[in-house]
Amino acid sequence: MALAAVAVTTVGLHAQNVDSTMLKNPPKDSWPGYHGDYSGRRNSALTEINTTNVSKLTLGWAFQTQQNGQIKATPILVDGILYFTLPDNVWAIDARNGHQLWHYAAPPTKAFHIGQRGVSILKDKLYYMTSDAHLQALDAKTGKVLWDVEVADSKKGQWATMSPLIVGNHVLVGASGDFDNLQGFLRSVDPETGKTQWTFFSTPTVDTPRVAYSGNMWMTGTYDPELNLIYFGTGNPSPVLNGKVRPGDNLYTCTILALDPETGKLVWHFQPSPHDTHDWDAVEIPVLADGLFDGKPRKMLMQASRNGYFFVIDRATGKNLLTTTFGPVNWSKGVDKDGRPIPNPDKEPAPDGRLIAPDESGMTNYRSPSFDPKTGLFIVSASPSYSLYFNKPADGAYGWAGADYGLWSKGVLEAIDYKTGKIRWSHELGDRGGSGVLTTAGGLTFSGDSKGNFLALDTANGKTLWHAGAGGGIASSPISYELDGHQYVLMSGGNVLFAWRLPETPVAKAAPAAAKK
């Protein structure tokens, strides 16, 4: 283990004391998990950056990671210092100006380092899920790690990416991969302790004949606290493209999931993918917003979903209420009594190949969407696309099973209106990108295109504000936090952090005084 403490002066590294009250409403000068709040929408209430004055954005400060690799963590926010990860690495740093406070260098493993979402925090604890699937929990203060649980044996191909969610007394955790035939599973760690409270599997275990395996948890979830229930999107099926093996609609993979925080039991599911055999999990980030629907109030749950669909949910009950399309697709034979789209079995990998909209990598993936309560948009990175997947014989029921070829995409934001799930409006971004989306009270929407350009939208129309070369591609998500009463929006472009603020106001030159005659 290597760790690196630099002292600063600008910051007290005091305690944090994130409790539960912080989690369910966050102060305004943090952002203090993953999603800020919990409901997902990453919609900021600031708006000192407006769409009058966006277009002064200057950098207030960038900071260099020195590592290799994109950063594709959201950074969390509590008492003025920002932790982030790339993966094997963590970092606490000044918000104000960058500055390294700590550095934490976790001991290199051989574990598939696809990402790193980020940690997140409760008390004077931070929670971080290594590459191979061990929890840790570090002290805010210093990065020293306090305890390390194994969540999953990596060496059976299960690794980790996600930034843990907190709920209560709760730290919720699952591991990721499908390359392996697996079992995918939600488990409830206690906070102090490390030790497992309860486990969720999604999946029977691998030795169970003709039954799918994996739906992984790739992704941080969200929640209700009204409610109680948390709700996680699961990963695809396994063996991959070979859904003959594995007959009926393979619960509970590609599937959103409503679960009693207490006790990890099911209260509702819905599941976008039944019977998946194009690698199109479900996990998706759930976002959660009240509202009208249909002229009564309701309490939703909104999914662009990596098949190409966008859904909107009672959260409540799990009753669908919209189900419609964000781009091409040609998988489906329509939509049933339930809201859920109807695979085409003429569509599923042939040894002569199929084409297929969307690609292998989906409408959306794991980049955030954003919701702006004020539109009533909800607004996503998409991706219109198509491949060619093909499954023979000889490619058996392990794995993967199969191969597909991208043939053409492109990467678009999209604003649709979530009563009718029309889009209202598109920005284009040239190839697919990887940026997700901030909304803010302000009107404006921060992203990020394919070519490394940050940008600065108008909500209401789509329309560019402002943009700036990153230098690197872009994998995050924005955020935006407000210290000493002005606002920054944090962005990250390869390996580099970058927050942008409005420019000082000049103070005024006092007039001099008038010459006495």
Given for the second form:
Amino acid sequence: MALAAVAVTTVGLHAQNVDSTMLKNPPKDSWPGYHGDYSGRRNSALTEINTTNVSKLTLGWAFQTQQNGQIKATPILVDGILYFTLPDNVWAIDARNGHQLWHYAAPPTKAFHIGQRGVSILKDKLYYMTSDAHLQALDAKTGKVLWDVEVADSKKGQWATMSPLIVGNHVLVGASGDFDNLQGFLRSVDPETGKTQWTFFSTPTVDTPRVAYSGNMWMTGTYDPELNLIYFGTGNPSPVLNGKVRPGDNLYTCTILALDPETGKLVWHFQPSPHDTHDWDAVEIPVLADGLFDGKPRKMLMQASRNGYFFVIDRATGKNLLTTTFGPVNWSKGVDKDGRPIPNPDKEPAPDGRLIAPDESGMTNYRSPSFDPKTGLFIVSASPSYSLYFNKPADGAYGWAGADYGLWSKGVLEAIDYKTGKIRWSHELGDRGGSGVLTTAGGLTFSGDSKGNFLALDTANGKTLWHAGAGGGIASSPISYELDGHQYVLMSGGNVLFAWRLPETPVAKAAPAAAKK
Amino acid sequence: MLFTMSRVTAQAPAAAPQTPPRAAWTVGSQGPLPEHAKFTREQAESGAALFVQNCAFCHGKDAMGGETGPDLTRSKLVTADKNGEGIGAVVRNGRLDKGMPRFSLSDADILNLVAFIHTQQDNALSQSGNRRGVEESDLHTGNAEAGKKYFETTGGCVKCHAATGDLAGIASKYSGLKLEMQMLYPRDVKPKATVKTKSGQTITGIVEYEDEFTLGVRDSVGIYRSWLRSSITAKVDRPLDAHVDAMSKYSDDDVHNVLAYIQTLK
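Hand over the structure of the form predicted together with its partner chain; the form predicted alone is what we had up.
In what comes next, the whole complex appears, and the chain from above leads the way.
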């Protein structure tokens, strides 16, 4: 057994060639990108672990990073090797036993270190965003840096956390940074050389008066190979809480963009938060699924947005199919004819404060939701919440430009029926949760609560079927894969990765020859 | 950059003896600066770099508030801190209930952070005129009479509260934004639980921990006890649910009016 395991883990012997074909249709023994496949559904086809046996789930291994901070990365899996990150750190570990193959400690930088969401892979190279917004190509075998290009100037206030999206011959990267008035962008980089192929800017340049800046693209987008469109959400405008100096809708901030991956040309856009004044980035995962809507087959894009609205959009045209809320929302005057919420000017931050739902962290945030095609449920970690928002002339028109204070929030997993927008079940999580969601064809929903309990729920009704204490905050989104014929579920708690599986089935003894007669 | 390191050794504004002393619960732009240890420019500069890496996302690059974290230049804890004894404890232990993690930093690094935070507070308090953030005077827009009416009728606040009872003197204890936040959601009020164990024992106490699987209470003599939920029956009284419910009903005028009324309960 041991020898066999060593043989198959050896890099190169049965190497999976990570190219466009593989990324479009990842084998079940891989998870080669942030979302697994390009759809952002985070729905695994695996069924070995299912509603009948998940209560027996047991620990396969745990990997201690020995570092400060919570793991916010989604590990990727290729050739039996998991690659994942913390800020300034990248690891390659054996997916069968958690054994470390290499560790790359990047030179520390002075930028914000709020999280790192993982590396991406194409052929033999990993792509890693440093905290100070450089893109590095690493040799996947050794972790050695092959090249390093600056994506944004961190001295001006941008930083990076994202896992790049790789489409064809393009490494797609953006940066974060709304503490300063900077221009948000998505950049396409050549995977071999690091050269810029194209850049899409969310806003005009920062010397343009009376417009919004920022609209940063800091989350991994999704891709439809048939339509050949990439989908990215853009961040909130800046100045953040002062909307008076930037009248109008503030395109393309808080917007879902459909872009041509070859040229970066905009094909359509839909704006979840016109003229945002509450820091509600619309970067949450644009989840792609095909199915019936109003009885017609549709190619859909769904987003549970930070501003508290859930949207279903025709992803070929950008036409809105459904807009609804998934928790308390009090900042809009309803929805316009195109399905966009209409911001209520009376709910813009004011000198004496405005009571706003949801709060600044939003009804949901960067952790992945999941779409389960079997039940038609879009499952999202939601945070009903209230807060106070202030803005006065002394706050100025640069960066944050105001103040806001959270009053109350809680965490709840909401299972939204995409056809109606109705919530079919809710699973209370206590305080605001930090975990993303994974669904599986085994009928299971994996996530975590705010106190560090890993959860496996029955996707049909939200009932808990299994749990285990992680001993640390869960701040990433689970993944699942198959190795050597067995399914694993990978989750992080604190700075530790946990691999769960079913117990080894005792090897059946060969029946005595006599018994066969 | 939003902060300027050139004002590290901020000068106190010319002493104004007629200025009334600053209230103990907050800091504003009048009155003498809080006293603290002297820090070097190098300490504050090292602290500034560490602050950007570790703290600035939540508390803002200038420590005056960012995403979710409060304005440290208005912090009672910072005002009371002399040489890191208060700030350092929070950095080391975190405030897990409020979402602040623990930080494993060396003593020297923590002292540098302390130097930076004090410097930023000195700078902020030295500003004359209209300061960024929320002043108490910003919150005086309500009508106390209308607030009293809302409190006694529409709001239903009198179901649990009395102006001459539990709320007597509340505006002397809190003021400004702190009073408004207390009014909307007094987060230090914890649920109470009555727990029945399988052996028939009944324990009442303050809920200190709860999740789907475990309940922990501090009992009447101060001992922390916890159980698997499957092993007990528990009744939990959550008085704050009414405050969450109220937030879904308040107009902003209601909030300001009730605040104006509460401000009269000195």
